[in-house]
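Shown here is one chain on its own, the form predicted alone, set out as structure tokens.
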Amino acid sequence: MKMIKTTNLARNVALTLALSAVLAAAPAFADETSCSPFTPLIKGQEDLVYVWTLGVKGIGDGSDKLVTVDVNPKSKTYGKVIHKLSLGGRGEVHHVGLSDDRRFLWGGALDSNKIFVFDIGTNPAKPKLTRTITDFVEKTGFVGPHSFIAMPGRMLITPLSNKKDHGGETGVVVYNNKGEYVSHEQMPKTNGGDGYGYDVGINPQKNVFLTSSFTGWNNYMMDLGKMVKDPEAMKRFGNTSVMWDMKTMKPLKVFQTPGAPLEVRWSWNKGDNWAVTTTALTSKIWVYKQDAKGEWQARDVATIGDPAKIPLPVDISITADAKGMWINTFMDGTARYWDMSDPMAPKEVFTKKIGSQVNMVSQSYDGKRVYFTSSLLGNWDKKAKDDEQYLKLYNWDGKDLKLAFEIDFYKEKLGRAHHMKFQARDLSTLQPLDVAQNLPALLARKQ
């Protein structure tokens, strides 16, 4: 069947909506960092972790890389780097996202604006670069492709900036699984919108997706020490988040969430229908939930650490049952576990210092294994002895984190360890979306 191109974003998600009613009755499934609900999930032991790594001049070949680590305890190479794929240059790589069949991994570079698509299905232990997309700025006018979240046959992308002034005004973009541009929309600047964007999370049960906001190229490529001393630069951060209608691909509501709301996570427990984010500059937890009338509301529900010390909350990871959530604070290198049993009144119940700095966190489906990496941005990471770059795996028993292994990315001449995604060696073992597998005619990837 020939793929039909259109500039109407509403048509691009028709298949998503067709699945919505069925997915509403699906069982809850895990965060697995920030996977799309349309991506097969690993419910057992993950075999591999891919680490999207920033190149550093003078370390190894100095290039950005996709690094593969064996994380199955039964393997002879457990805890070891088993593959590294160099991109032959530096472009400030940042986040990666899995395709709707988990056979491809999309990764973006915030400076070069390139998008890389890796085949991780043919031989998961040895990813292969199959496509480099270089028309992102030309097609969209946006800069800094950041988050990648799968829809059937599509990849929804949120960039951070724009080519006009390299500020924080941006939008949302759709490419198809062939790597072809489909369409884009601007972030709202009316009804309280500031036009800024960052992460995205989708909820097919309610036909919505939620976007957060950060800052533009002018800031994220600036040295952190210089930026915090620049009053004008510190004004250039997003203070909003937006709920979108997936049917029309238009904003439903703009929320005022001051202080750069970053990662977006949804609870997938049946009947929950709430999302959560944290604000980097104001150290708040925000929950988005429908009220009795069905209208989405955003509420500041908790404070993380001491905001006066700017702990800088960064990545978050929600548990499979949405009863708990990890929050990393970059400046003090600390992982914080929060009881989310009542999302409107979360409580911090555990903390552990992971390193001099910590950024990303990914937990296994069963919540027993928690992975951490260190790099935030090339020019924002700490300096000298505090510039630790690592991947660390801890076992979590609900009471304490116990180190299983760690890899020093500088010692291994790899660079700065950033975003992570898990993979299984045998993809046929994954059965996360049984309802979707029963509806092959609705899946865009079959076209």
Contents of the next structure:
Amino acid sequence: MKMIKTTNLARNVALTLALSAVLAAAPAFADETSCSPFTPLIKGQEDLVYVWTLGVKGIGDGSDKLVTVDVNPKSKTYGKVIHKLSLGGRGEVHHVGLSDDRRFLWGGALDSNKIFVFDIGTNPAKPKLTRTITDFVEKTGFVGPHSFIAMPGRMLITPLSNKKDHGGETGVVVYNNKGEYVSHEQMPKTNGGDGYGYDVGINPQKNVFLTSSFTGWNNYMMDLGKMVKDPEAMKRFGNTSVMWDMKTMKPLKVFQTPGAPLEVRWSWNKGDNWAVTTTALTSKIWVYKQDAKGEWQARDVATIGDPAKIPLPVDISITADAKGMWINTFMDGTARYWDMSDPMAPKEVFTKKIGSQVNMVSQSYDGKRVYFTSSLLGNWDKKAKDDEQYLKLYNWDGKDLKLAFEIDFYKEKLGRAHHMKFQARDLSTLQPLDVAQNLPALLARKQ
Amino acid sequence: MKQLTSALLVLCALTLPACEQAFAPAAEALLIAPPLGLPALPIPPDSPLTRARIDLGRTLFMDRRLSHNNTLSCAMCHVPEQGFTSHELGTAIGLEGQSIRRNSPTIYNVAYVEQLFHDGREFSLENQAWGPLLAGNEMANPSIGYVIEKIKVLPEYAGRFEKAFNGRGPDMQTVGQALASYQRTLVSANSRFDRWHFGKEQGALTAEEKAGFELFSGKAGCSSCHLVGDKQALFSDNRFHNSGIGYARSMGPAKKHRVQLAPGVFVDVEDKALNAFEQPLPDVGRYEVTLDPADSWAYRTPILRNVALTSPYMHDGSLATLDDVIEFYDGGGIDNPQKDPLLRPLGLTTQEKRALLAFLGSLTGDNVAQQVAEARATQPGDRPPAHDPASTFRRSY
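Having gone through the form predicted alone, I am curious about the other one (the form predicted together with the partner chain); can you provide its structure?
So here's everything in the complex, that chain up top.
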């Protein structure tokens, strides 16, 4: 196996070289979608899927895990769990993020506030825990490290809550690749801001990042049925999203996007200047686009399902050409494919029930393979027989989803299957995304 | 902090007989001179207040590491800025988000509560503290000893128990006493109502608020349970009554829930639409303590001081605002076999309801900002112990 050197210098050189190589390259980025644009991509067949898995009391060892699944159809262990790493305890593990060189995977826990850093470069099929970051709350006052988006040499982290009252006021945080705290900012509470936070998507070409908003520990840790019946709790959801200046880390504009806007994805089509999100409670698609004067505007462009039934749109996955997007609705366990060729007027063109509940969706770079997992949050997942926990791979031919394999995470004594990231066994096959033209300026920014 | 000291805490002269017997010779006992409107502070003779114990108790109260996984302090559910209760939750949630069936009550003036918890199952703050520390759905520590060993290995507590307890380290009694000592100091009165009613300051209340008090102690009959004395007022009889709220929750028909999706956006959700999730936890109130069917769905009358700061209301947090509470009483409660006969439809006019509301708003004590600031000035630290206390434990005798 060929290895990429990890020194900063080597990495910078690699990226600078990549820059010239990709100037004429095709538009990039699929899901591979939720990766940072600074993270090199798997443009062919992914070999491995890491599933960030919540421990469940009474299932196996009851502990949170990183589960590695072989997904290369040419492999003897295709569709099988080939590695699992128990972390000890249940901390409400939630999302993972790849480092800028894709040699490390950062995984956060929304309750214990621990951040686990795994070496997925040395032997991608056998991730190794190399560091557990435990000073997140101490350094920031925030609780619930959620999204991990790589920046050069750094990790941008968006938490969900705070240690003062476990409500939704929170911020954005930067750590460096050594796992050291660098800085943090409060989510804005002026100009219409409500202080809440959730996901982050960065667009170095525009020197911006966009954050969305969800709810605090009090709600994300609560049984979903109990919460829906508690009018006080239901008042505590984020209703805003914020465009930030990426270099200065200062808010540029607050948008009113009521009802918990969640996942943020950018279109990486050349010349495109839009991002998209969906609101969990109000079931809307919002598109953020620059107007003729270059100012960012947010528009509610479509409704997902019947909002009166609270379908709860959760994860989304945009295609490499940004012409299509998967939207999962948790309550009815349904995957919905939306035609995004006109982002200001998207249309739902396909739906399929994946299970009793469905949360995450990740597609391969070519969009032909679509992976689904079941768990939303430990206490939001359904109970008893409706609590199906799985990883399912479907093949997508543009018309239908056909099941390729599924793994029952309860039968395998694993737990609740949540966030996924792909990995290649040979990291020399990784290719960068076409945003490299901004890198020199970025790398020159003040430390 | 200084202000609080001078306003409320008076150094107890060591010649006072009561003090002499209660303290080890070197201890500095503090007496709290009750603010206008409150009776003398009840303090158990074997748990005297001292500055060191109060400060230590406050640190413990604010320390998230007192829960098994270092996430929940007492103050995460009894939030200082939220009236030492939690505005954001009808009923609380504990470790790993587990459901708790009742609302977090305020800690203000808790020293005056005779039987603690909504159902009165505990009798001293010293003992009460171990309830949340050990309850599997609250702070969920594995054992008493585990809590004590953990406190011992946290550097922030080194020497503090010994100083506060005459050489005694953390143990079941001293942890309880420290927490109790701090909570006892959360007295709050000298409200505008007190200055008017007890202090005879005519201008302290508006005409509407005064009219509200007339109703409270007259036509509306509130003061038959929320007692107001000649020299002071607790606004509680420290007894248990059935208003029907608990009954309806347990026995009532399935209902629709009006659910807010965003500001101004609501949908109605049927109970059965939520069948895939946890079912409501049973709660029969005071009956669970006495096992007397007559006590079914009875809950303790809360002290109404600072009530404007302690939403949502009732044992299950089911009433969001004081307006809702007044509407509830105006309707005479919810009928059921054990309903308290004192509750009956009141026929209040809109104006009378407004007056009652205004009156309840005059019960806020004058030291709230200080109490909050003092709690927040306490920074117990966030760093979990380097090693789990259970893995480092060695017998020392």
